[in-house]
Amino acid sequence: MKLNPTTLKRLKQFRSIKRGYYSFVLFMICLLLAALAELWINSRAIVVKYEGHYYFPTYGAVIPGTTFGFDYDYETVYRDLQKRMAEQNEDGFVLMPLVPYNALENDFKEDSYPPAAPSLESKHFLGTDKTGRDVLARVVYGFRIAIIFSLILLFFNYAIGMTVGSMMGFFGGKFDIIMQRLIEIWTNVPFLYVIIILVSIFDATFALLITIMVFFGWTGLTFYMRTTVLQEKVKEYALAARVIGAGTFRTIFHHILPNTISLIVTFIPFSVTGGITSLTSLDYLGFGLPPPTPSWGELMSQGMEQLEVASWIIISVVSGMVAILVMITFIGEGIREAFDPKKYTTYE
């Protein structure tokens, strides 16, 4: 799809608006943070070299310990070949991550019980939970899964809501108004009350929460779509590719909706927000991922539970939450400024 000259300048009048473009390439630095934790956030190492042989276990197949001298085939536990390679003076090295953890390992000490506070020698840097797992790990690989969680809702919700918007502003007549009806009946179903139902039936899993949040989510952009469409359809260029002998699909996927982008563009910041708040609160209530799961709101729940003795779970993931929501909503803002038809038009 071929951006048009408008189009154009108004990204760039994105790129003006420092607020939302700098929290733009934050948000993308932090997509790419995530994306890479197995490289900063892992309890497998990153490069072994032992014996003469280089070994890459991060991304690689599971090392059992006997590959490296201990007594066991299950698992190499890197921490403990770092220690004793350093203690021995081994030839070789273990290069491990910043934060030696992953997020669903429990690290219990001796002489201590968990919840840990944050420490710099054990490399909790944001201590750990009620069991004993990394807090850091948890908040980064939540993030993630929100993050890919809140992507795929958007995209199936963007694919069905422009869709049947788009063929009803099209259309018009009966087929819009059937649909209108029926939009307008699917919207009062409550949601809540649906998956709460469903999660007591089956496992709540990823796929389950994405199909039923796409069943009720598509409509919020069928009535935008069928308002912009509804008006670029009498327009000259809609009108000419008509009398050439232009489809309707074509018509609508590759002339029409081109020029609906400015609409597209704004609402997918605030889309992306809703699909990670919906996630989180999901999460929260106990009718989200199953645990373990990495999650922003069990760790909330876990943090509200703790807040006396280890306030340092819920500081956490509250200020990563907000940090992440405030960043979209930035963007979200900037936008819908620099896409914004009004606020740049001159009236003669």
Contents of the next structure:
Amino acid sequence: MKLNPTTLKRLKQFRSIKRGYYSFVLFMICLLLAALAELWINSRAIVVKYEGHYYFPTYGAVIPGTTFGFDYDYETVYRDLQKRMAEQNEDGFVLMPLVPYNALENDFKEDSYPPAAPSLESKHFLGTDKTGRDVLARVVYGFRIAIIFSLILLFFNYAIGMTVGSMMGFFGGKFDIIMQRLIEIWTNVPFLYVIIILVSIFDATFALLITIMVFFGWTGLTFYMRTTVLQEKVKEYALAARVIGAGTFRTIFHHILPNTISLIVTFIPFSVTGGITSLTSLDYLGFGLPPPTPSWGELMSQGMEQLEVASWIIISVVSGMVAILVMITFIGEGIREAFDPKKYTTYE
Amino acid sequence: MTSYFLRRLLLVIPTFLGITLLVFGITRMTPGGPVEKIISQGQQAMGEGAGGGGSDDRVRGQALSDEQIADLKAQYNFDKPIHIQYGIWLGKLLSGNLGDSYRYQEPVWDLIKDRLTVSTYYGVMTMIITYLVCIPLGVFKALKHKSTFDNMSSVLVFTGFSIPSFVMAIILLFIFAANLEWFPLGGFYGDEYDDMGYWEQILNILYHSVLPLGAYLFGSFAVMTVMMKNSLMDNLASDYVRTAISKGIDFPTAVRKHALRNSLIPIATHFGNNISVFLTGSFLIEKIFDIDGMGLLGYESVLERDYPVVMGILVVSSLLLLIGNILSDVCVAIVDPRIKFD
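Form predicted alone done; form predicted in complex with the partner chain now:
Then the entire complex follows, led off by the chain already shown.
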């Protein structure tokens, strides 16, 4: 990909904004860690050497217990395997991830009830929730789901919003006026009421939530797009494209849109945080993704129920969420500064 | 100009009809309405001990006869087509009647009126404090651009901005109410409120509102502070300030007499948007702190399918929002005579 000099300059500008740049680097590390979560937070072992064979269970199919000499057909419990091999001095080894639990399994102890406090010994580094699930695992996997959700939401919102917005600016006239009214109605419909009513009828799924949120969320960008396209379409390059014979579609998507990207880019980080926040608040209320999906909102509502008994739940999930949101906001602030540089005169 | 605003006001009518019609349609077309509630309650009462039949379990014997159900439907006007139902609702609205709540059997307006006071209190307090903090802070940050103070306050303000207000509410509740026990866990006022004197009552309300206000406020500083700062810096860089300085006026006077006035324009235009703050208090914050405001009323009404209340709140909030939009344009026109609408 070849970047044009302006973009390069802006990227350089962004790098020079320390707060934004370091947040960006940190956030990328978080994304990487979340993408590879199976390798460090998982109930499946990373490597097993058993009777001279190597197994890598992380990403493959389920390996039944019988493979490793257990008498059950369901998935091997690698923690047990590790213990057994150590106790009976069997040949081979089991290499478990740093956190040997996944986000869905309930780790019940015989001598105590969950939630269990954080402990290095049990490897529940942030403790467990009220059904014995590992909090760290749920925070990390919850983050991964939230960010994927947010990005998909962003894609559809922007695709629809940009198309409709630029059409409004480009065509103007009746189409513009009618769409403006419709959008005004649309944005004033209390979206939360609708979501609560719909979710109580249909089962909330990932796809349904995305659909409803896109349905009510695409309008956010239209007015910015409309204004920019209004300004851009009368510039020489757009007129020249028309004169050469470019059609409406080509003029909008090949000529005008690329010139509005610098505006769009500055909105993206704030849309991402918006998406994460909406999902979390819906989950918090119980109208979000169906259980047992790991989610920040669900953890928060658990944590609020057990403020006094199990404060590690609320502390973990809130710190995680705040850290991520602050990072993205700082990135957004940096991008805005880099893409919309204002050189001010100062008096001393 | 006047004709422009008159046209805008007239346009409120179709938009308002559109919003209410849309929500009205959704509430009528989805299952779980009041009639079905009563039917399923009847079933539960009859099938006590029969394993608690689900509300959709129509096969099991019904407690109500078909006639009774038809009566119920007629009572709620559910037997008529949707557009007729909407017409009836609209007719009542025009005569100033929002209907009765299904849950409380009370006029909707009375319910809303009680909660409005609470939400307005929080709305007004948030607004006042935001302006009191943001304008001086923005000015100071603009004058000390790139200083340590500017940087640190930016970090603080943007951190507040990035944390959703309900998460901030949880944080405040956890630290200051649950752990330190400095402030109460929730409520608009305490239990002994009725036995208190006038001043004590005011103090009690203030004491109870510290944490919720904190949650509302933290996120609200960023937008206006940055707006104030950027706008002042734009003006400081403009020609008329340069002229003033070069003519020998000292810098503080140039700021106070020339730049500051013009940079308040965007702040002033923002003012019109505040009207909606008066009542759309975040229901999440109200839920967390157990405050009986408009947000919570709306949320519970949707949960309980108390449609007259849902529609009533929608009427009040959408009217205020639409008028707020126009008001903010009026503010622009008043403050900045260069702007012409047509």
